[in-house]
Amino acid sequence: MASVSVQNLSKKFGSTVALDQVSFEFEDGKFFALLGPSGSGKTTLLRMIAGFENPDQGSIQIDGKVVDHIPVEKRDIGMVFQSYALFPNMDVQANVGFGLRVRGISASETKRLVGEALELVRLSGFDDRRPHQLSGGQRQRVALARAIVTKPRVLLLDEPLSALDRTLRLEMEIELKRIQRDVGITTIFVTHDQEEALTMSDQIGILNEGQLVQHGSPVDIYENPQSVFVARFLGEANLLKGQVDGSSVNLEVGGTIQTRSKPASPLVICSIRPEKISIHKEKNIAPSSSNQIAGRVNEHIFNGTSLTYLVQCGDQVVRVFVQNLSGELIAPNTPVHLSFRPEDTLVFPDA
């Protein structure tokens, strides 16, 4: 296990700023996700840690040692690429053992270590198969086994699940987390998939336009986003504009509400997660302390375990997630009242 520290990293490609003064601490043995839209700088940051790119400014440390000018092969890092990068002319055993042979490990020791790695990723007995004889999930496991068989101090994953179908991806999310815990290796994972980041990571760093805009545990970032961008990017959020009136907010869609914190700007955007909202056919069913706004059901979406309601409130559609407890649906065009707690209502300045 190793700690990784990046301090004030900056990188330009021509006139494009890929990273702008990014600092982050990756603790020993934790699973970190770097999350952000395309072009946010997350892959550039990963490649810098690996040694494939050099920073224009700042430094990278592994276990307190500056590695800025240490070549890739000497950083003791394992990496799994999006394409897996398996050798098509080698079988599974040869692919996984490649790094060991390069390091001059004996044939008998290589066989033993490869066997342990394949057992860890649940591919024992697949030694003689070639990559074209494997499923996408199996190829992903081979790439992971190859990355961890040398027992690196840090494991880097560059969107390794993006080529898998949804069912297999969900399975591999759980498997990757299990393997990471079993090995105890510091893992840094790049993804643009919010669900992957929430499911797998101990800590998340969200990047946007080359800057680290927020970092923390998945629960903390989801429940306490520090900006409209984070609230909208991680999960779903209803964003309602309003004007401050004393300690209350008058919403443009109608209704006066209370928020978690005191608004610091006269014009604000209120953020409410769809699952934090209750939907009622009758008014005043919610406690008097709850915020309430009126609307009309546009559409309902049946998801099996849950329901999604699209509710027209003024000129804006509000999404509501409801657990499917009875199978009863509220029909389109039905007048409804939405309620949500002040403590679930975040407020940001309207820029």
Given for the second form:
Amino acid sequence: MASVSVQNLSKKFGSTVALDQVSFEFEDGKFFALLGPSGSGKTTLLRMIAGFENPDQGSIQIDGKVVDHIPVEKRDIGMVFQSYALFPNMDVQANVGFGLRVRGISASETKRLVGEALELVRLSGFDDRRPHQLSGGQRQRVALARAIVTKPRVLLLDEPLSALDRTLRLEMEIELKRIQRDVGITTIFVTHDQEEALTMSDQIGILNEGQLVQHGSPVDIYENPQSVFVARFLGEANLLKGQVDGSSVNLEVGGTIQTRSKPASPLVICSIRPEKISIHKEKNIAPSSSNQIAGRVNEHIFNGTSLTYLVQCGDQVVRVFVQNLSGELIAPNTPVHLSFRPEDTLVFPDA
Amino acid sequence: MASVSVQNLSKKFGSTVALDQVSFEFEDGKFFALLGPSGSGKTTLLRMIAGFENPDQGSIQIDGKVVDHIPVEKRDIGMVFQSYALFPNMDVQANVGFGLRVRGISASETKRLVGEALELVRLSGFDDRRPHQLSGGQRQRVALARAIVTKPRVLLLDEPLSALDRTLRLEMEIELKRIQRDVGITTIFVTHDQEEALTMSDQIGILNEGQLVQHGSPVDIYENPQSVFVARFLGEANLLKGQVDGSSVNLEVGGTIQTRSKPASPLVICSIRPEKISIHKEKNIAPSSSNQIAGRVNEHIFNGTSLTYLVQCGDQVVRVFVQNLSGELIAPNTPVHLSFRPEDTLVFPDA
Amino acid sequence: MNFLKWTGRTYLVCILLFLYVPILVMVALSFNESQLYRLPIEWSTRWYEALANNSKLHSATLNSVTVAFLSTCLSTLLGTAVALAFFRYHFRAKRLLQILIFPPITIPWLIIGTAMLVFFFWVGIGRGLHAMVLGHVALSLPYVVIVVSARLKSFDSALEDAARSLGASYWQTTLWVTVPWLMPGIIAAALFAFAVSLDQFLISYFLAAPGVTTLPVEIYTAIRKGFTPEINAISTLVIILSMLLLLGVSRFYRFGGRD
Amino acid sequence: MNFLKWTGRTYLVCILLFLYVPILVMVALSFNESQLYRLPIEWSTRWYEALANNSKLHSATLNSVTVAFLSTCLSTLLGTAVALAFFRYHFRAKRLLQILIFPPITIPWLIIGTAMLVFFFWVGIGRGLHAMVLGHVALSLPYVVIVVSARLKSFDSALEDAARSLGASYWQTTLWVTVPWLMPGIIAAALFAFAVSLDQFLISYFLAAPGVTTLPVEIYTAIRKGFTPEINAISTLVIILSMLLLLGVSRFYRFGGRD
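Could you present the same protein in the form predicted together with a further copy of the same chain, rather than the form predicted on its own shown above?
What follows is the whole complex; the chain from before opens it.
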């Protein structure tokens, strides 16, 4: 349990900039997600905190102490790898106990601590299994137990769920969050999957091209993205181009709308989340303060819990998300009216 | 373009029953999903239609003609494999043209047809690339172009999206559906991912332990599952046990509720979809005809477009799905009231 | 960490000192005027000229290359087919075959050569080029099977399924998909087989008919009779051939490291 | 389809006929009373008794095994370290080393043996057991590096990262994680090295000091002098040893097929 602080970290691999002046404070006991597309530098940052990579510039502190020259094995971290990286020649007991054995803990104490860790990840009784006898989800749990049994100061997770299929992943997301909360360990989680980041973390840091472009709580970033990149990368966003006319915006797809903040440039991109849009067959059903645009249903995607309508508005397709309350659908080719509140209409300068 | 009919197909591998008396009609031009957990026999069924496996019993017809003794290469099918299976020693042009070359089509005609197929999958200009120079999504598109360029009678897809990450998969789901609709080819799609099946197909067949347990349109199966297995496997379901008392059910978690149909046995399991439940802080906000149960919020999972509340009701956790309209959350530990309509409350005998 | 780097250097020194320096010395001496190992080296091609006039050596070389070529072709074809059979089918003899494949590598060639000599003589196959080819095929086959099997291990059999679903027959699939994919392994295996055949001096020695000799036998006999720099000259030529072979192998058969 | 199964059977016949039948015949004859290849076989252990009284053969066997043992230990240790160095580091000499590793396999042993003879003699290392061990290490090292590297190819280096993140030092990681994982490869490599050493008759022949002989040299000399069933007896013993070796190898080194 410790805070981690990184200051001005930069790293180049050859001529590729992997990290560019990244500074961040990871507070004690919180769950952080580092989110970014591949090549954004998120894994490099994690491996630097672990000690596998050395920064070209900048410094890393754990609990206020500079660790730049401390090798991996002395940093007292726990890490879970994308490939699980369980030792194939050892059973579950020996895998989980590895960190304790290295620290010279007695056999009986090791057995007790391993038992506790396996109970925490709900794998009691699997002590004698070999990694190849376990399912993907079970291996993930063993890897997690192994990483936390030594009570490290920081837990680092490198896309630990990407090798699991969707159903298992949803289950492990909840499980991982529960365990992190029970243990209370500072956790840094690297992922390129925005849904994982939203679902699990207390704080999200979004990286792009080696820079930290925005950070904050999931709800905060989702509701208040500060750039088109963030709006598009974290969650889905309908991006509509328009021209500013006084305090309102004339959209290219037709319609004049009000936005949350005052547009700062003459050409703008408006961003509206699919779930903030209402879809109606009749025109004047929405409050008159709403923004409205007209379109025609292209198709619907039925998802069980929800429906997504793809609505053709001018030459653009707008996605509309509707909770499946009744099982009723609007058929393709029906003309529809879309409405959304000005406070849900974000506006960014068009670069 | 053809219909496919399978009759009484059975297959054992050693003592394991892979398929047990499966009969089904795949209509001309439709998109079918075969959905089931691993080991349910869905891949065996697909490989039988392709001709890679021979049934122990039963018969397969394509366009009304029995194909049981026709080898794979004479069945005139197109198939896309989980691993893409692109020929690594050939470029995109040669990969897509392979089926035409085998059929002895002239070079100029091959070039024209390959060009058309690549245009259809939006990969024009990639002719000279080698498979290893393509991204996962591009490889998938090449595999698809290769499978449809010979204008086969049936297109068979063996979990073609499972190797892609979530974002790419969502994109390819839409793309695949579009292409299938453009070409109009009878398509059979094997998957263990219920969301893929719901999103893409015209008809779903659900397999379990070698048997076809239910089939129908996605909306039909989702809204009217005929067993607890189907309710749980296709979409999420809150399953609440109860005792029948006249025409109503006393739930173990507390509360007396009305169900869609009359319960057929004294002990029942009620199934309610998470999105059909409303969550309120106040008691009597729901219509009096609604079923109501009380609980306490355990935690919420924020997903961007939606929220899932895990609500503790008695000793059970009920999931409630709410569209993210306002970005407002109900905090953990708040007492809440859940309401849902009797017509959304399915009832099954408790085995 | 430094230990391993140091090991790498030790290995380099070891290789250079015990394999390459001797070879270089031999090459240098093959161009030395003096018959004795006398320094400084006086440039001369007299031993190569002597070689050019040694007709016994010529026929020995021709025999060596003929046997190596024939046995390489046969064992590469047969070995590739066997590796494919192992990969595709489960047949009763498979496990037995997989066990039987190792001994020809671990039993000293001398012993196998002796056994073959006795047996061939006994059953009337006798000695001569045909016996040598048979012997070399039997000995190099396991290398071919092992190298091609190693390549097949990373073969995705969905490629064959894909080809067949596209309408390719069994033979078209094999020739257009499987074999092209295996090619690096097959070429490496053929080069191995060729090297093994050239190497099998003793087998040749025992199996050859009295009149028929091969290059290694000639060299050996020459050494026993008296050590002349002519040997250095012929060895130099063999080394150049081997180097060309090795370049071919390392082009197609990557191993070690991550790159 | 049938073609490949047929090939599998042909191969079985080929192996049996040209490798195993000769070997079995030799084993049978080693128990035959008659010195000539006369049938029917009359059971006798006289050639084994003759063996037991042949003290020259005893010391030759001892020498063979000593050299094989020492060179196997050295080349396995050094070769494993080299394979690890190749896997973990990019150093300047790496590419050069990877190219230089093949020739000792493709150049006929005869030539290398001759080169070593000339060189060792020239620089004063001379002949004897120490020269033989050096020569055998140099020759078997490439096999060890290749076999261990092949195993390393499928090693997930995240395992080493994981061990270090758990607090294991560089040496603990190597000894507790990497080496146990490599063990099948290392054991197979050691058996290969042992077999290569036993096999290297010619090298031994050239490098051995006049007084020191090894088993293959003895056999060879015996054959040249006159072909007695005593040779069959000693060969039978060597084959049994090789068979044990091969069982060890096939236990640890899986290849071919899908199972």
